[in-house]
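One chain comes next, on its own, written as C-alpha cells: the form predicted on its own.
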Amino acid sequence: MAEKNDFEPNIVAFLCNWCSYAGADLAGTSRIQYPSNVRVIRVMCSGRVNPLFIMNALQQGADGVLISGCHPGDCHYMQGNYYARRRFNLMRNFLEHLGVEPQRVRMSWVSASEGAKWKEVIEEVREGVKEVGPMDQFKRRQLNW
C-alpha cells in the first residue's frame, strides 16, 4: 500500500497556446505551486491535439494525459475546442474499450487569468491518475537487435 502513496505519475499536457498554456505560466509567476510531474506540451489550440498524440504519450511512459484549451466560445480559431471536445469523447470511449482508465485521460478548460484554477486541474488529473496506478499497459518494449 505504501508503494501505491510513493507513487508520482508522469503527466503530458497538451495545452493551448492562447489560454491554457498563459493560466500555466500565470500559476507560475504568481508563484503558486502546483505538481512538478507535468510535462507541458504548446500547442496552439486544444482542437490540434490529434488522439495519437495522446496514444503515442501513454505508449512513451506517460501514466495520465490532459488536454486543455480555452472555455467554449473564448477559442481564437472559433471552434477549435469544440473539435477537441469531440475528439476527446470519442477516444474516451475508445480508451475506455481498450481497458484504460477514464482517469488517465482527462480534458479541462483553463483561461489565460486562470492561473489558480490551473493548479487546481493539474492537482485533480494527479490524484486521479495516482488513484489508479502506473500505465504499463501500453509501453512500448525496448527491443535488443
Contents of the next structure:
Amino acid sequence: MAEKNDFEPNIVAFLCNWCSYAGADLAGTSRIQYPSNVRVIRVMCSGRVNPLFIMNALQQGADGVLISGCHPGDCHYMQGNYYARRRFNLMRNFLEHLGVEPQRVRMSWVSASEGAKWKEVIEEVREGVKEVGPMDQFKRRQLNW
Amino acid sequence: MVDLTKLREMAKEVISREDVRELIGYRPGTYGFRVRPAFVTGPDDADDLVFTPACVNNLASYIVLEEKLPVKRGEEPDLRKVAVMVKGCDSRALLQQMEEKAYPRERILVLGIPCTGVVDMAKVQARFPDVLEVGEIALEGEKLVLSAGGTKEEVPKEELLADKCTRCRYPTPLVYDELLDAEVERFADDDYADVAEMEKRSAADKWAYWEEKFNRCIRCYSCRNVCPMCYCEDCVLLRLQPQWMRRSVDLSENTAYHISRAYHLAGRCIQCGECQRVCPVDIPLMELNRKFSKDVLELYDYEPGTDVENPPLLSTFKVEDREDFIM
Ligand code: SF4
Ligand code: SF4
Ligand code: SF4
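For comparison with the form predicted on its own, kindly provide the form predicted in complex with its partner chain.
All chains and molecules follow, beginning with the one already shown.
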C-alpha cells in the first residue's frame, strides 16, 4: 500500500471560463496552495464539455477527470450547467458500470469567489484518485513496433 | 396470431394506394427458420409476406437508413409514404425517430402487429443446427411448432423466446395506422434485475468482465449499422477531425467505441435488441444499453419512444434534477 500512496495522479480538469476558472485563478492570486496534479483546460461553459472528453482524457493518460462549472442558477449562459449535470450523471454511472471507479470521474460547482473551495475540491479529487491508483483499464498504450 | 390472408390483403391494398411508394415487411428466408425483410413495391410481391415468431428484425431501421439519392434536374423527390410492419418494440423506434424529428409522421404508414413474442434465432440454431430446407415457426398456444422438410417439432415457447420478449412492456404497437390483429395485453414486465446484479459487483470484477468482452470486438460496426436509432449522417465513430477513436482494433480503442456507441444511445435506445442479435462475436451489448435505460428511467423518469411529445432526454433538463454526486 505504501507504494500506492507515493503515486501522484494526473488529473485533467475542465473548468468553465466564468466561474470555476476564475475560482482557480483566485486561489492562485490569493496564494492558496493546492495540489499541482491538476492540468486545467478552460472551456467557455461546463455545457461545452462533451461527455466523450472524459473518456478521451482517461484514454490518453489521465487518472482522474474533473468537470467544474458555475452553481445552478449562476451559469453565464443561463442553463449550460444544467445540461452538463444530466449528461455527466449518466456518463459517470455508465463508466462505473464498466468498472471505472467513480472516484476518477468527478464534477463540482465552484464559483469565481470560491478560491478556498477550489483547493478543497482538488485535494479531495486527488485523495480519491490516489486511493484507487493509476488508471489502467483502457489507457491507450504506445505500441513499440 | 396474425392472419396471413388478412395481412396480404391489407398489404395489397396499401401498396396499391397512390400515396404509398414501398412497403417493408417480412418474407421467408432461403433456408432454415429465418425470415428476411421484404421490400414490396407492387401488389404482386405482397403474396410473399408473412408474420411469424421468426420475424425478429426491426424494420424501423430501414426507414432512416435509406440513402437519399440526388434528384435529377427537373425531377421532384419521391415524397410518397413508406409503409412498414412493426411489432410493439419496433414501434417505439418509430416514435423515437419522430420525437427526434428524423421525418414527419405523414411520411410513413404504420402497419402495427400486436405481438406475442419472437424467437431468439441463436437458440433455434443451437437446437436445430442442420435444417437446410425452408422451415416455418408457428405459435400454437404456449408452444412453438417448428416444421421443416416434413418433420414437425413442438417446443415450449419460453425455451426459444428472445430475452427481450420475456420483459416486454409494450407488445401492442404504440403507433399505427392499421392494426393487423387484436391488441395484446402486457404479459411481462421489466425490473432491471440483471443490471442491478451487475451494479453490485466490485469495480475490478466489472472491468474483468468487460475487458474480456471488449477485447473480442472486431469493430465490424454491425451493431451500429443495424440500430434504428443510429442514423446520424456524420457519425462520431467515423470522424477524422477530431478522431475520437483510432481505427486500430485494440482494447483501448474498442472500449472507446463501446462507450461512445452506448452513450450516444442514452435516452434513445428502445431496447429492440438488434445490436446484440447481429454481433458476430456475441458481445452482450444489451447489458450496456440496459444500464442507460435503467438510469434514465430511475433518474429522469424517461422512457424513450413512448411519447412523441416528449423532448429528447439530453436536450432538456429540470432544475430539480439530482445532483448529490456533485462536490
Ligand atoms: S419485445 Fe415485445 S413487441 Fe418486441 S418482439 Fe418481443 S414480445 Fe414482440
Ligand atoms: S442500441 Fe440496440 S437495442 Fe437499442 S435501439 Fe439500437 S439496436 Fe435496438
Ligand atoms: S457487432 Fe459486435 S463485433 Fe461488431 S462492432 Fe459491434 S460489438 Fe463489435
